[in-house]
Every structure is written in C-alpha cells, then in structure tokens.
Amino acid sequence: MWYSELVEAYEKIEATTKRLEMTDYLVELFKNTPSELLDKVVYLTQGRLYPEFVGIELGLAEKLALRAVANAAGVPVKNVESEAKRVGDVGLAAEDILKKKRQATLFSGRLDVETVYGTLDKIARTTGEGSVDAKIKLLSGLLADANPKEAKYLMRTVTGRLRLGVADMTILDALAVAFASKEQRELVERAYNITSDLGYVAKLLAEEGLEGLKRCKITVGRPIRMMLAQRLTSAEETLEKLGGRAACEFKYDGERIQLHKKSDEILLFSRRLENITAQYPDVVDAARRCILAEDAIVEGECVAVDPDTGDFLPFQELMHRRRKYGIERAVKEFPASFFLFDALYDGEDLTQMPYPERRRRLEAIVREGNNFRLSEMITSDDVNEIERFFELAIESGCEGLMLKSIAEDSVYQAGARGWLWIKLKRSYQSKMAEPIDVVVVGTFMGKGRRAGTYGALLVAVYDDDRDVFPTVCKLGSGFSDKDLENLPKILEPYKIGHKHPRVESSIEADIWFTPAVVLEIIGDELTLSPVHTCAFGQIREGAGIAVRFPRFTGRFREDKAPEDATTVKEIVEMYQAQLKKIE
C-alpha cells in the first residue's frame, strides 16, 4: 500500500469538521487497506506505532526533525526554520521546502506504508551514544524518497502533532460500518475496552471478522479501558438511584492504577493506560509479596502519605513520582499506600461478574500489608449510617465516597461512564466548592502586564453523548508568574490553525488548540450564559451553563485525557443541586 493513499485520506479528514464525513472517509480508508496493513494504518492514524500502555514514543523534538528537512531539501537549517516560524507549523514548512526542491529536479520517490512505519520505528527504537544523528539520518532518507504532501505528514507525525481530529470511537464507528455493521459496534467496542489497542482490534476483524471478536479475551498485560462513575449530590439520592442499598467506598485524593500481576512480573497503568510501573517500586514489591494469585488484574488508588505522620497527602504531592530520574529519592520522600478496590482477572475473566462478587474475589487473593491494602468499605442501605462513613472519609483525609451498585447486573462496565458507580464528594454538598476538571481548547492574548503572553485560556468539559468539548468559561485567574511562563510551552504541541472539530464555541479565539491538556479550577457559582455552549438550550432555550469568576486551582491534571473531564451531565447535575440548595 502506497503512502500517498493514506495521504490523501488524511486530506480530506483534515478538510472536514463533520464527524460523519471523517467516520465515511475512514471506512474507505480501511476497506482499501490490505488486513495484514490495518494495525499499522490504524496507529498512524492514532499519531503513534502502538497503543498508549507499550510505551514507545515517536515523539521527536522539532529541531532535530527540521534538521531532517535540510538534509533532505539540501539547504541551510536557517532556511527551514525561518519557513517552520513563517507558517507555525512544520509540515507545512516541510511541504513548502520540498515543492520547491521537486521543481528544480527530477523525483522518482515513492513510499509504501510498510517502509515509512517501519523507518519510523526505527526512529523510536534508536538510543544510546549516536542516537540523534541516526535519527536524524533515518529520518532524512524518509524525506527524500517523499513527495511534499507526504512530507507535511510525515513531519506532523514524527514531532507528535498529526491532529486529524479524529477520536477513538470515530475509527470504532469506521471500523463497524468496514467490517460489520452499525448493530454490532457494540462488540467492536467491548473487543476495544478489554485490549486498550485499536490496531488488534482492527486487524483480528479484518482477518477474523466478528467471530474472532468474540473469542477475544482479557489478557494479563494488556490494560482494560477503566469503568467509570457518575455524581450526585446527596447520599439519599445516590441510595435511590443504586436500588436502596449500595457498597460504600472510600473515595481516596491518589492515582488510580491498574496493576497487572503475572507470575512475578508487576506491570502499573494510569487512568490513560500508560505504563507508570517504573514510578512505584515500591507498590511493585508489595504487589510481589500480596497478591496470592499466580496471575491477576486489580485496581485501586495509590495515594503519597506523609513519611513523618503517615497522614494523607494531596494529590499533588503523588505527582514527583512522574519523573524520569531520581524515583529512589521520590519513594523517600513521597511514599505511597495503595488501597485496592476491585478484581478484573484472577486466572478468569470477572468482569461480568457481579461487584460483590469480584470484591469477594479480590479479598481471596490479597494477603494485606503496611502499604497495601483493600479500600475502607461498608455496605448499606441507611442514609445516616453512609453520611457518618462519609464524615470519616472525609476526616481520613479522602475526597468523600464511591457509592457501587450490588445487584445483578453491577458488572464491570470496561471504557463506560454509567450508574453503577457514583461519587459522593464532600463539596458536592456545598455551592462550588468542588473543583471541576477542564480541557484547554483556546486562548487569548494578555494585555497589560500580561502583553505578549497568555491573558487567559477557553476552557471546556466533555460530552460525551456526542464526543464533543463545549466551552464552559474563560479562565484568567489563579495562575503564578511561573504558570503564565509555563503555559505557552505546555500547549506549544497542541495549537492548531482554527477550531478543532471537536470543539464546540461561540467564542472566536485568539489561539486554538487540539484537547489535550486538562487542569483542574474552582469557581463561585454555575451560571447561565448565553455565549457558552455546555449543555446549551438543557436548562434554557438560548443559554448554555457557565463557570462564574472561575480560577485555576493549580493542578495541571497530566493523569487525565480529555474524555476524563467533568462532563456536560454532571455540571447539569450541579447546577440542579445549587437550584435546590437555594430554594
């Protein structure tokens, strides 16, 4: 398969900002790619050679790329980037750069899919003494054998910066329609959510169809898509909604981890399924010592304890572990308990199972320790006896409860933001004393003291109804010197040449950017605003729901995707719950 035919797919995906035409483009794309290709084509469609949880990154720093150009095109660095600062953006600089080299000579280059990914693997596998200039060469040779469409891409890949707009559930959406049918994108997805890797998927359906689907099966390694939870207000509501009786569960301020137990390796992974295990030795070890069962999937939340007390620590506090160097002097400093909540594999598949069940089967294979434990949990069907866990919870230092359904059906809903799990935080109780997780989706210039940088950032949540960012407010406060200096570098990867299909504005930015980046704010209240586009027209014909004097609480929220933003059905859920409080 000829590069230029994914090329030119990615043409008209970059052309359009309607899911539909990406989804009908994409099906095309792959209907014509040979199946033994598919994984392949999937991932470079993805911006990357393989899922997040194998942990090898293409990126490569963009000076390094443009020195890749100069070689290829024969001209100074300079050159390149001047055109790279010229156009903001270094395919296109490299597309330019190339046009003009082609028309001065004769080129017979041609690429097929199969050489470009495996020159860029070759790329991402290079290390050691030497490593920049083989890159750098491995690179070049590709550049030169493109033509300049290819190059844009080619560029825009290798420095992490493809952004074709196009999400995880649009490829499912074209992988049904290609290779099953609208009806059975159910069972694509469940295939997805049980591997986290859309290129398996995508080529075991190709290859197998949907029989091949369906023996498809949870394998030790291979991180689950994490369920998640709802929210409500009040311990009252959340019982009735649970059916009367729910298990409650500490709600602990850490990093949720899915760790994978094979005999005596130990893999971790992060809420984003990247693999985070060299980050705990110490959970790793403990891990070893008390989890009974030969092989297991299990996950809990790690949270920093403070060495001196053995008290809590923030959230924050767990993020010096996300360092490359230095992990020794972290444990010390920072080290960590990890409280396990539920059991996924215990030599057999248990999400299907019941939450009682699986609780049951996780305490049959956890021998407890110091630092690692099974969450604190009661099951109840009286709202007092849960407000006063609630208030110990909370006096523990946890962020409040996690409220789980134990009937039947309380399966383990892989990748699915549903009703079997809901939170109950302390602020949830109060106006806005809750934080909110945003996404980054544009941004304004300063003015005054703020000229020449950042004045403030369009924020949004997720819907994820329709897998959209809708804008929830402006947000200019909280920020130190050191995070306005920051913030430019921080979303440098992710600035885009016009709204991002995905994003949903009334509001012209100056700067916009792909959703990538998440951060946690506060704000006095929720409010309607006819310029807002959350949950537009849910409450009031013409108005959305806004964020009222919002401030940035300091966390940059590295642990999150997008999609793991507040969603438009919990900011509806809090502002009924301040309608109610005021009446």
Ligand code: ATP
Contents of the next structure:
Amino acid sequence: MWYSELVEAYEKIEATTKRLEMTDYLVELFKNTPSELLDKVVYLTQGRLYPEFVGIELGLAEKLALRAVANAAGVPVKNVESEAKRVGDVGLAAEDILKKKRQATLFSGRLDVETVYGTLDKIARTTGEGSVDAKIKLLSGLLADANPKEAKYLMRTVTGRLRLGVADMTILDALAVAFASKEQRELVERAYNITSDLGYVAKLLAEEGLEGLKRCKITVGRPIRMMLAQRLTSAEETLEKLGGRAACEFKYDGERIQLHKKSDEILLFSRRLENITAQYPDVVDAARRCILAEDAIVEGECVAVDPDTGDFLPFQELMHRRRKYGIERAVKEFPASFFLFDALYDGEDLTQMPYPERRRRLEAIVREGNNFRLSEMITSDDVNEIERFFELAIESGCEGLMLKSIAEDSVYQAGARGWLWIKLKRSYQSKMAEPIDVVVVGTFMGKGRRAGTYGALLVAVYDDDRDVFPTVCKLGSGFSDKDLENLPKILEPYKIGHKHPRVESSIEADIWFTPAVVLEIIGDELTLSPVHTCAFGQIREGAGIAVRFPRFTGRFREDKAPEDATTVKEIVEMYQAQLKKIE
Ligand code: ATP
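Next up, the form predicted together with this ligand. The previous block was the form predicted on its own.
Let us now look at the entire complex, which starts with that chain.
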C-alpha cells in the first residue's frame, strides 16, 4: 500500500469538521488497506506506532526533524528553521521547502506504508550514543523519497504532532461499518475495552471477523480499559439509585493503578493505560509478596503517605514519582500505600461476575501488608450509617465514598462510566459542590502585570454524546507565578492556527489549542450564560451553563485525557443539584 493513499485520506479528514464525514473517510481507508497492514494504518492514523501501553513513542525533537528536511532538500538548516518559525508547523514548513525544491529537480521512488512504518519504528527505538545522527539519517532518507504532501505528514507524525482529531470512538465506528455493521459496534467496542489496542482489534476483525472478536479474551500484560463512576451529591439518592443496598468504600485520593501479575513479573498501568511500573517499585515489591495467585489482574488506588505520621497526603505528592532517575530516593522520601478494590482476573476472567464475588475473589488472593491493603468497605442499606462512614472517610484523609452496586448484574464495565459505581465527594465551602476538570482550548493574551504572557485561558468540558468540547468559562485566577511562567511552555505543543474542529466556542480566542491539557478548577457556582456553549439550550433557550468565578486549584490533571474531563451531562446534573440546594 502506498503511503500516498494514507496521506490522501488524512487530507480529507483534516479538511472536515463533521464527525460523520470523518468516519466515512476512515471506512474507505480501512477497506482499502490490506488486512495485514491494518494495525499499522490504525496506529499511524492515531499518530502513533503502538498502543499507548507499549510505551514506544514518537516525538523526535523538532530541531532534529528540521535538520533532516535540510538534508533531504539540500538547503541550509537556518532556511528550514526560519520557514518553520514563519508558518508555525514543521509539517507545512517541510511541504513548502520540498515544493520549491522539487520544481527544479525530478525525484524518484514511491513510499509504501511498510517502509514508512518500519523507518519510523527504527527512529523511535534508536537510543544511546550516535542515535541523534542515526535518527536524522533515517528521516532524511524517508523525506528524500517523499513528495511534499507526504513530507508534511511524515514530519508531523515523527515529531508526535499528527493530531488529525480522530477520537478512538470514531475509529471504532469506522471499523464496525467497514468490517461488520453498525449493529455490531458493541462487540467491536467490547474487544477494544478488554484489549486497549485499536490496531489489534482492527486486524483481528478484518482477518477473522466477528467470530475472531468473540474469542478475544483478557490477557495478563494487556491493560483493560478502566471502569469509571458517575457522581451524585446525596447519599440517599445514591443508595436509591443502587437499589437500596450498596457496597460503600473509602474513596482514596491518589492514582488509579491496574496491576498485572504474571508469576514474578508485575506491570502497572495508569488510568490512561500507560505503563507506569518504573514509578512504583515499592508497589511492585509488595505485589510480589502479597498477591497469592500465580497470575492476576487487580485494581486499586495508590496514595501518598506522610512518612512521619502515616497520614494520607494530597494527590499532587505522587507527582514526585514521575521521574526517570532517582526513583529509589523518591520512594523513601515520598512513600505510598496501595489500596485494592477490584479483581478482574485470578486465573479466570472475573469481569462478568457480580461485584461481591469479585471482591471475595480479591480477598482470597491478597495477603495484606503494610503498604498493600484492601480498601475500607462496608455493605449497608442505611443512609445514616453511610453518612457516618462518609465522615470517617473524610477524617481519614479520603475524598469521600465510592458506592458500588452489589446486584446480580454488577459486572466490571470495562471502559464505561455507568451507574454501577457512584462517587460521593466532600462538599467545599463554596456553593459549587466540587471541583471539575476542564480542557484548555484557547487563551487570551494578558494585559498589565501579565502583558506578554497569557491573561486568561478559555476552557471547555466534554460532550460525550457529540464528541465535542463546548466552552464553560474563561479562567484567569488561582495561578501561581510559577504556573503563569510554565503555562505557555506546557501549551506550546498544542498551539494551532484556528479553532479546533471539536471545540465549540462563540468567543474568539487569541490563540487556539488542540484540546489536550486538563486542569482542575473550582468556582462559586454554575450560572446560565449567553456566551458559553456548554449545555447550550438545554436549560434555557439561547443560554449555556458557565462557571462563575472559576479558580485553578493547582492541579494539572496529567493523568486525564481531554475526553476524561467533566462532561456536559455532569455539569447539567450539578446545575440542577445546585438549584435544589438553593430552593
Ligand atoms: P474519573 O476517574 O471518574 O473520570 P477522577 O479521576 O476525577 O474521575 P473521581 O471522579 O474523583 O476521579 O473518582 C473516580 C476515581 O476514584 C477512580 O478512577 C479511582 O481512581 C478513585 N478511587 C478511589 N477509591 C476508590 C474505590 N474504593 N473504588 C473505586 N475507585 C476509587
């Protein structure tokens, strides 16, 4: 398959803002792809080479990539650099330069997908001494055989900036249409939820059809997409929703981890399914000693603890573990405890069993240790008892409670945010009951003290029905001087020249961003707003919902993808809950 076929599809996808059209182009592309290449084409379309959990990432420094363009085109590096600066995109710069050059000379050679993938893979894997030159050489070779359009996408891909805006769910839609039918989408999604690997699912579906997907099983070492929780604000309502009796657990405020054990080998996956094993050698150690099953997949929350008092510390303290070197020291200085709350596999697939059975199986395979414990839990049908347990959780340094269904159908809903788990969090002093997570989609340049830097950010929530990001407020408060200094650096890679097609805004920002960076904010209350597009027209015609007096809480939610931000539905529920409180 020629790489130009891929590029043609990318051009069309980039030009549309409509999800349905995007899906059609993907269907066409997938159908035209030989099945043995389908996994690679899916990863490339996502701007990657492997699923996230494999941990091999593209992301060649722009400076190096530009040197490769200079080599391939035979022009001075500084010309390429100034062109890139002018157009603000390494892809466009490469395209322009090659266009000019290629008018003068003929070039031969056509790039096929396998060569492109293989070379990008080599670039991603080359490390150590001399790797910089080797990478540039590999990329120059590809660019020398590329036409200008291909060069544009090669450059964006190799620097980790492809961002066609194709969501995982859109790829699943397209796969279902291309190789099964819309009605079978659920099966396709289930396969994805238990393997977390779109390329693998695509290839399996194309080669073995639905029967192949049905045989798809959870595997130790391959993360399962995590089950998520809904939220409510009162214990009474929550209990009612769960059928009058529920498992109530402490809601620990740390990092969710899915732990895989295959004999002595332990792997840890984050909520975004990245392999974070290296960050928690203490959890790995404890798991080897405390999990009695030969093979297992369990989940829990890792919480930072004060080494002097044993008290829980805020979630941010775990950030000290996000480092490449000096982990041993960080483990000593910033110890953590792991609290287990679910078992997905113990030699047998447990995901389709009801929660009480999974918890029983979890208890059977865990021998508790100092920093490796089961979550605190009671089963109750009594609102008063639950409220007391909630207070106890808060007193112990937790965020509140997780209430979980114990009904016959309380399976582990991989990848879903259903009503089987409901979170109850502590109210804050302000009228807005709790903080929300928002995505940065734009910024306004600052004035006065903030001249020359960002004045306020334009932030959005996620509409999961329509796969778009409507705005919910401008955010200018709560930033420390250090935050203000860092923000432009953090957001720089996501700068784009126009509003992102998945962003809905009636305001013009000075700079637009691809939705990527998630922040936690708290506000005074939710109000109706003619300006912001969140839940537009849902409460009142011509108005959306906005956060009044929003402040950054100091938490960058690096563990969240933009699609994990607070949803429009949640905002509507919070708005309605707030009205009830005022009444
Ligand atoms: P979400 O994960 O729901 O998108 P979030 O990361 O902001 O949002 P919360 O909404 O506060 O987290 O609550 C859900 C998270 O609570 C889980 O993903 C998990 O990390 C954490 N958690 C803590 N204790 C428990 C528990 N006992 N059972 C399940 N989850 C728990």
